[in-house]
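Have a look below at one chain only, the form predicted alone, in structure tokens format.
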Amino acid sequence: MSGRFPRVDALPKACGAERFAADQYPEGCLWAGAFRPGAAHARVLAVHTAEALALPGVLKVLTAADVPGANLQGIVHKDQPVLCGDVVRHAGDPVALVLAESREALERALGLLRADLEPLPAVFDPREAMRPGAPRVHAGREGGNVLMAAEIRKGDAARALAACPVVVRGTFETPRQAPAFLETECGVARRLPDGVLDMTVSTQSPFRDRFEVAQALGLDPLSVRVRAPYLGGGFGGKDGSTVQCLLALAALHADGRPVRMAWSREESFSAGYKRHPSILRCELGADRDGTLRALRCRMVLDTGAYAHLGGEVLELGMEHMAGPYRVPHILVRGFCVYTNNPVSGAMRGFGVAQATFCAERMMDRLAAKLGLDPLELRLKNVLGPGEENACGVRLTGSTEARACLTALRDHPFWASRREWAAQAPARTRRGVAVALAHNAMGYGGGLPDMAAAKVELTEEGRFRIYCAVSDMGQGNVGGHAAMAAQALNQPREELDIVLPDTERCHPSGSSAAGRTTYTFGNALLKACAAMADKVRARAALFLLCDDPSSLVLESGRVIWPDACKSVSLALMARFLPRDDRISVAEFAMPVAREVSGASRGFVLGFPHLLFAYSAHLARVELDELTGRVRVADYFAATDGGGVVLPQGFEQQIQGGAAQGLGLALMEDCASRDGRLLTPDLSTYLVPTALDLPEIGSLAVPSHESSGPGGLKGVGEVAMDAPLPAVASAVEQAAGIRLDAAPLTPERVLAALRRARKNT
């Protein structure tokens, strides 16, 4: 199945003729933007509207009053307002909402709209939130501001730790990250005459976002219609409502008349979803020849104001807390925590990324104390085939970490490494460090995680393809159309592709988790095949042929080669009628049903049975002047499972460890008293093409026989090594630790400054 070959949607998009949501303009649209007060946490008295609604091309002025339904937004837990209308949680809560003719009304009468607020106690540590007393992020909740607390124990990794002859102890922190996608949260709605709600939205769960809309708004969740044109980036920033309730709302007072909302960059580093900002304390005990005995753990993450998915993002941190490795011992607690701070949710990643910064540092602290080889202290304890993992789940899927490892010792990058680092420039430092990573795939344990497909053979004799699942750049579209053409042995040119429209195709469930091509691609592949039987069949009616499976499915027709008799697709198509001219099937996650140790606080995601792996290999380069950290080389070894468009894979692979990387060296939104000290892409840094080195990727031998074409999912796992490889290459650098991310000039002088204070 695999090829190189240019991606169905590249040059609409080098064109500019995709037309994404933030390219939609109705004609006769209307503007609608938020009032957001900036208060993190505060009691709202009265919200002004008179001013801002007497001027000339504003129509309407929204409070939490207008608001029908439950007003209540959230995936999991609906605990954020659409509108607020008593309390505002943090500074990217909004109040009102406005309804104007022209971009400039609306932006005039956000300005002129006030909110008269009482300062309400609050608090923005999630270890200060945690303590009795603390101010009450939502008051009155049951577990006062723990969103969530989750155990994962097996063994006793007390009595254990107590007779490790070695035992390493650290704390590590990690920032808030912003998802700083391309294409901000944005959208157009309309209210039709038959009073369905008809949304075009940036979003990658178009099929939960009709449920949200309608819980939120009190709507019946068939009169809304949501369609999700390509995606310019998501990452996680987009799974779940961000304009859809917004949008919705104002186009139910919009009197039919369509409505376009598009979040500026500052609002959305304002009012969307970041990475959770976490704090992470372990303690790894081993036998001295380096054999891991225990691992004990505590995560904190902070949420922010609103749950969002935070429970679900603890929850897959804790599953990945050990590594892929052998650990016969753990206990991992993990606490998720409300705080009046910018809301945290998904992001690439999702909880995996913070625990691995905190597991791969622990094996490099490990090795160094026993004075061992890195990588070789990894190859001694990774997991293998058919092996228990620490969480107690027998891995029966492909789980090739070693292969991963294996081609990285191999490389000449590591071959090189000391003599690479003693020829370093004058006062420039030069260390080379790994670091291994996995990733589950799917939703996990609790929830079902299935997707449907559907195939057409239209009148025109050509196939349809409805793809159900947002494509937000990924590139999953190109490669179901490559799955669908071989399975259907067309011509991808010959395909007609479906984006996600909840009127066309059937619910797929997100495009997130490392799912989005695994789950669905193996519903279209069933489609597929289903369809070509039923063309073959009845195209034995056509050709006299009592033995269909004689019969060849090719570019626009169906050929007998024994008969030398053909018939073309389009002419069945129109003896056909529509419903013999569809194929639909699904499928579903496998998910792990038998877990050996014990787990408790667990509801929705856990565990997982399949996982993604890849090693990662960083040389960087320290200036000892400036302090920053250059990567001058990186390279990436990855057990995705079969691979069906080696560019998409390589995409993946690369975009995930540059934005890793980003994490790694630069990207922190940081806060002060719940406001953004990095309000826009001025002060919230990330990396560009002159940041960045070239990305080496290989996809190592490897087969899911689960997986469509034997693959997996790689969307995330690309994420997660870069931090801990280039803080462990920095430390092997210059003799530093440094435990807090990212790596910022000013953190780096700083440990220097104190390694040579004590030297």
Given for the second form:
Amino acid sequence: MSGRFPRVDALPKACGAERFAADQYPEGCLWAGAFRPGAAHARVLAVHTAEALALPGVLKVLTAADVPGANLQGIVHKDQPVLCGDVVRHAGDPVALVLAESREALERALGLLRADLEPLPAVFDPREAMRPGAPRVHAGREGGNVLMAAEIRKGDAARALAACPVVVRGTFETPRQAPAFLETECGVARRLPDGVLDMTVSTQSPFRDRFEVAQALGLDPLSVRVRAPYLGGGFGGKDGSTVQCLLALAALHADGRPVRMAWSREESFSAGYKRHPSILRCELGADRDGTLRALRCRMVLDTGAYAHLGGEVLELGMEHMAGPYRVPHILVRGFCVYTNNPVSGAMRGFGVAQATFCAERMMDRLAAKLGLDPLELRLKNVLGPGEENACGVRLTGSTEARACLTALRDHPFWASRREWAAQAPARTRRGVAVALAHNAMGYGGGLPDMAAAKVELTEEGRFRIYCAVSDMGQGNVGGHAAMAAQALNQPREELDIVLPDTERCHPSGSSAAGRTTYTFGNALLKACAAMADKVRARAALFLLCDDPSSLVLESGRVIWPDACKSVSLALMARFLPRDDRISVAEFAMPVAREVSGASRGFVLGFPHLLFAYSAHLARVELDELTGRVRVADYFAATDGGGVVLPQGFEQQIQGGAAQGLGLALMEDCASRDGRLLTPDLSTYLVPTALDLPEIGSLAVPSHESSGPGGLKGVGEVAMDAPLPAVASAVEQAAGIRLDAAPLTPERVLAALRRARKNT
Amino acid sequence: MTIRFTLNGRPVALDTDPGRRAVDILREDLGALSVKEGCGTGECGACSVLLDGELKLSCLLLAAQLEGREVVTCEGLGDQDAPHALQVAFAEHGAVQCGFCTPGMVLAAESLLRENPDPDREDVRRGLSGNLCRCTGYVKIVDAVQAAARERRGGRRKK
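Next block: the form predicted in complex with its partner chain, after the form predicted alone:
Next comes the full complex, and the chain you just saw is listed first.
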């Protein structure tokens, strides 16, 4: 890596100079805010706006009647109103939108708004919501509250299970987890005189936003321009419309003035997207030597009041239910269910974090029952290159799950686990455990997973990279800059970077699904190679050289070493028309072509061809008096393919593991009757520096031949293993089973008490 | 009423409602946009400032409380042309991901190092425990603070 700072965005951010969407305060901007009456399920009889409208500084109060177009948003299923007119379906649903001259006027107006609501019967448990007589979240919907039901069937799981000498069973629950990015959902928008709606938003999917906004509000998608500066975190929670449609609606009513909307932390918790709570039931059968034979699972996800990406999260979770293991007979049934709870959606680990908890705890249970070493049991069954996975896909890409596991077997934390546990201080217990995860990359079958990259030689003779995928903090812009600098043989500081802007960049998919650097990086390398060829060919004209391949592109110039001649890029750029100074290339992620016919009900995004793998090792200490679980040490060995930016790789692993440890230890966006019991950061706890251990990371040698620089993606896989690893280590420490996350002191103490009673 | 204080070494006189939050005044009136708001309730630390050298949460301070005092934000420590050692260390050691918590985190680190120039890793973790970071898992932030501390003590920078 050249340059002192591996990431181009690092120093501006460290100096507080980077401008996020939250930092946009255009001259004369209005403030927009949503009125959310807070009922979980109710008919909206009236919204009383007169009092708020009468306040000085309040310009407009919009209701559903003011929404042009379909008034429906949603990435796949369009079922979420921009403003609710007839019915509110969860406590975060908005019924009015206020435009005010100032923050203060907006707050006063929101405090004065009232709605007449007639309560409707509501349902908050997805299992109850599936029952025939349950209250309907979406009245008249075919299929009732079941948004999606799907099945993966391979072999004959029921027969195989009956024939297995050993069968283990379990039921697991995972909580609603909030992305809790530091920058809440926000943006600014303005209707320009030519009719274009110009938006700057904290978004993971600027190109898709155009269609979301246009569809919801009845606009021409090309009249919507979306720019995405660096995001102050995303983790999936900014994949889809958060403020976009509300902001656009406000801008349509703002007489050309800019409008700003920034959700409060409480609003982010109540109205933003969160990880699906899950209930998983599972039976795993094996031979006496530990060879896996059969798996039967049922996965129920609570999608809350709207579909958002619920069906897709379910599909991915189901696809990962068998873990990265060889299982000949499989039956996985999945249900994604509407309730009157807050809306679930994409979050790092997208169904996989939930599935991995179940899959890995079942492996531990099997190891315990058979008296086998849990790491050796995994090694015995782990998938290798060329093998067929649980969904009938042959693993033709890099598949180094085995290497991830063997790295743990050789790790001192694992080798010394008995001695370390034996040295537990008084009134504490210690345990050490492993967990293995796999996580698919990309959107999966049925969805074009593509990116288009543009490179320009500017009039000044510099190269400009148009990054079309958002950087929510994971550092893809830094990675792309490094790739382009190398491909164009330029110092990285000499590159101009353009952040996503639907007007200036070419269409690319979202920053999500571990795909960002893989797809855009591939497109960028193609565009850079074409640019380098073109520049050499044009330089050949200047240098009177009949063999462009003998020319070398260097920093700011092209040289002809044999003739000791060179031409500067600045001079060439002056003579070339802009069309000729631009290179565009695209890349689409490969998909699995041969799929077993054993899956039913899958609509989009199934199956996947490429996976990242990560094996984690946790050393935990349990305080017998308080029930507090402390993760003392943590180590992750990961196959994310080749490593382009070692620092960025570690950032993703450490950050993902930290979020996974948050899920394991404390994060629970709990609700009662549809209302959040953890509405803010004083009640919804995310880990501080004191709650997390040192997190060691090892990139196992790997190369994905289809990836840029051999890489796959590591955005998500580190999130999945911490929960099962910690739960297993706690079981090792104290012999208690905790099948519901997070492992709070209350839960641990209760389990300890139960264990004492039984002995 | 008019409130007078210094912001990053420059005197400021502002005619405003003394009951407004300091974070709003700093960001909206004075353009100190490095001061981020993550929660508004004193939990996340993103809006940290140094007030007369002491680390404070500007979302919990009112305008009147700034009267006559010295406020330093991340912009006041350094800029890209002349960055502060902590800003360099954060950028170099991978302590910056989304960067939204970073200005507050840098100020918390500065406050820590003024009190304890040679913190061990546990000291750093304690010193930064009022500032949430959702991206990094804190490991690289601790690395960065220790590296800056070494540099400040005149030691050689280690990788």
